[in-house]
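Consider the single chain below, provided in structure tokens and representing the form predicted alone.
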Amino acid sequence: MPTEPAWSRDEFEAQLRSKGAAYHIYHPFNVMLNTGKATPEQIRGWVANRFYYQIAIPVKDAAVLSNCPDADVRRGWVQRILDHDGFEIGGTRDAGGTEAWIQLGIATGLAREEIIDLRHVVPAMRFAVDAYVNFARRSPWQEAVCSSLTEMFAPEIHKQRLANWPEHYPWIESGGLQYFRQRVSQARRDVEQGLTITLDHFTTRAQQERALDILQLKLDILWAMSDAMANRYGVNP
């Protein structure tokens, strides 16, 4: 049976950009949340569930790391890492995102204590983020970078809450919204890796469409997060 041509690298890129169409943002919750129809119980139920999350993001990254061989490729992606578990490095120090997302859910209202001790994680979130997870640490590492491309679409979200959560919620303090200023450019440089990374590992077509393939499994478990707060919280319409 003769094989599908493989797409040049701008379709296949084009191809993998195309899944933004299915990204949480247009979940009904998440539309919910960037239109100001959310209460102040699901904006602290939304962040203090998404840090679960939040805490899983370093660790996959860390199975990257750990499953690949390429001492290029580690230097570049141990960033990811720095970024969420912060660092001190020669008198400079990052609390990191883990920590910006604390002060997200103090600004909204909640303790520390009842964020860290994750009492408000709703069973279909610990299950969905596991998933992730476990799919990163049992899969070749270039099939983990190329799950990580919902990073793609991720810019857009966080500019729309930047642009409308002062307006929507007035009472959130402006501070609690550092992690999203801080992510536009920093998902922006690891869409560059990752995206590089999948492009030159991924060539045949078969190889290409196992890629899509990957990248709608991240947008489902992204898209069962969403329903899990859904479910917990409800949806205003």
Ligand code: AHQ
Given for the second form:
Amino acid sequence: MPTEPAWSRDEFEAQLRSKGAAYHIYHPFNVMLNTGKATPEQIRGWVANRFYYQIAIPVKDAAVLSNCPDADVRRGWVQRILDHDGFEIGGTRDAGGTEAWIQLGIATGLAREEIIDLRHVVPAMRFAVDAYVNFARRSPWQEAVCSSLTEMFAPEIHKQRLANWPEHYPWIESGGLQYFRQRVSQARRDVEQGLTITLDHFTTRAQQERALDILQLKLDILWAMSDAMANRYGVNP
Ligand code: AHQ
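Write the structure block of the form predicted in complex with this ligand for the protein whose form predicted alone appears above.
Expanding to the full complex; the earlier chain stays at the top.
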């Protein structure tokens, strides 16, 4: 078959963004969460399970760093680890996103211990998250960067929670939503770097199609995580 011409940079970006139609914002479990139909038990279960994803993100990002020989790329990418693990640099201290997620859990009524000891994490959640970390460990770093681009669609889901949860779940103290607040801008910054690297690296049509397949893999991982939640906690009509 004759090789098809590469997409222009703009068309390639549009193709990547069109994959947003499969984002987990449309999963029935997430729709239930964000339209106020979830019970406190379903919310607590989701927060406790998603903690396993949260603590995996900096490990995944460290895998990207360990595979990447480009110091300029690493300099930008290392910020992601600080975002989650926190830092204390020159008198400035930030507890980080993982701690903010624990605060979310506590605001929903979970105890810190039962969040960090992972007792609620179901096997299918572990397998989906571990698949993401292992993909980043074993793939060329540019492919791992591409897989993070589901964050093109993340600001929307975080803004949806910030808009709807206070109204539907007034029992969750608003400080608990801080994680979502900080992710809106962090996701935008992440995507700026990740999208540039992806558009620069995947240049032939075959490579561009590969990038779409990688993005679909990560979309499937996020979808499978929501499937695990629906299976364990149910989805209220
Ligand atoms: O809180 C999220 C986060 O820190 C990240 C990092 C990024 C990656 O490297 O894959 N993806 C991501 C996501 C976060 N939150 C998810 C959500 O629905 O709250 C969305 C998820 C993503 O879109 O990949």
